[in-house]
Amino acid sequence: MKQNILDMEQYAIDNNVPIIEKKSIAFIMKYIKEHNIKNILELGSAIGYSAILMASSTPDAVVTTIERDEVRYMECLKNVKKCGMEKKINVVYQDALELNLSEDLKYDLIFIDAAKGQYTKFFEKYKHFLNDSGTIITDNINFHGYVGNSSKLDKGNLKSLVEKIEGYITYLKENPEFDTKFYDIGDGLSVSVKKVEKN
């Protein structure tokens, strides 16, 4: 599984293929098993780094992860069947906006590393399959140090992209459905807590 890894790892770097930061998933590894998370579902499943480490966090925990690149679904899945991670993590072949869940489906955790301009259409589309008091963690909030200086970029695809991002966090501070933390782990998580609703 380590060499199998770092595999990924080294394939990421040669193929510009841009996956989590090691500090990121390895916090989210240790919210996954202090939380007993046991259901996860991953929007962006690239070549399936991140998803194979959630679903090794603990012994339960099971991921879907949706990926629009066929390219990278195919790499997922050669990668999922090479740790053995068969039983534990499903693949789904779509673009995350357009698949329809069955409205029973219901996760613990949904990890958001898509399309960074998508944030918010992904967060609202996604919030309904999740738990009482289930999470939604994005990463990539500060975007390679961008976010937050967005003012001082030049017209163009990356001060549009910087402003979305800078829109979604906005977004997540005035959400009343949830409680959301800000981490300056790797290149930024966000960590947003559904209420439970008191009757």
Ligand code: SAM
Second form
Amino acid sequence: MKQNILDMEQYAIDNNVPIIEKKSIAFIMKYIKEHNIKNILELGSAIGYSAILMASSTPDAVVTTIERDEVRYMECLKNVKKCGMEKKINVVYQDALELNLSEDLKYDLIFIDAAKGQYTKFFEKYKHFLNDSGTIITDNINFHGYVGNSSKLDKGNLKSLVEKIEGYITYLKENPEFDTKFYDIGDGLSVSVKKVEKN
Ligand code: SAM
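Now that you have shown the form predicted on its own, what about the form predicted together with the named molecule?
What follows is the entire complex, opening with the chain shown before.
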């Protein structure tokens, strides 16, 4: 398992695949253990690195992970098999914004790590699949230090992407249904816990 993880890290470097930073995945694995999280949904599998580590956090943790890129999906399947995790990880080859999950599926944790410009759309679509007091964690909230500094960027794709992440942060801060904390770990994580509905 350890060698497989090291191989995935090397594959990511060699093939320019963005995977989560070590400190960030360590934080999420600890969160899974401490909060007794069992059912996890991940948006953006890439090659399965974070899915495999999340699933290995506890014996009970199971992961459904969604990837829209065919090459990465195939690589993810290969890695899940190599790690003997076929029973704990379900890999779905589809665009997460087009997928129609069965409405009775519920998750304790949703990890958003797909297209950065679509974070608000992912959150709005998938918040309905959370259990009571469930959590949504989002990666790359600092986006390499650009977030908070979009006014200094020249017009273009980068500026527009950073503005979208800034918009997502405002959306989370103002969201009355969730309590969100922001962590300066790795490339920045947000942890949004669903508030319990009062009768
Ligand atoms: N979570 C992975 C890890 O840490 O090992 C890294 C994921 S990578 C940052 C983002 C991935 O999301 C890419 O492989 C990309 O193809 C995928 N992606 C982007 N938008 C998507 C969407 N709408 N639906 C499914 N996958 C998407």
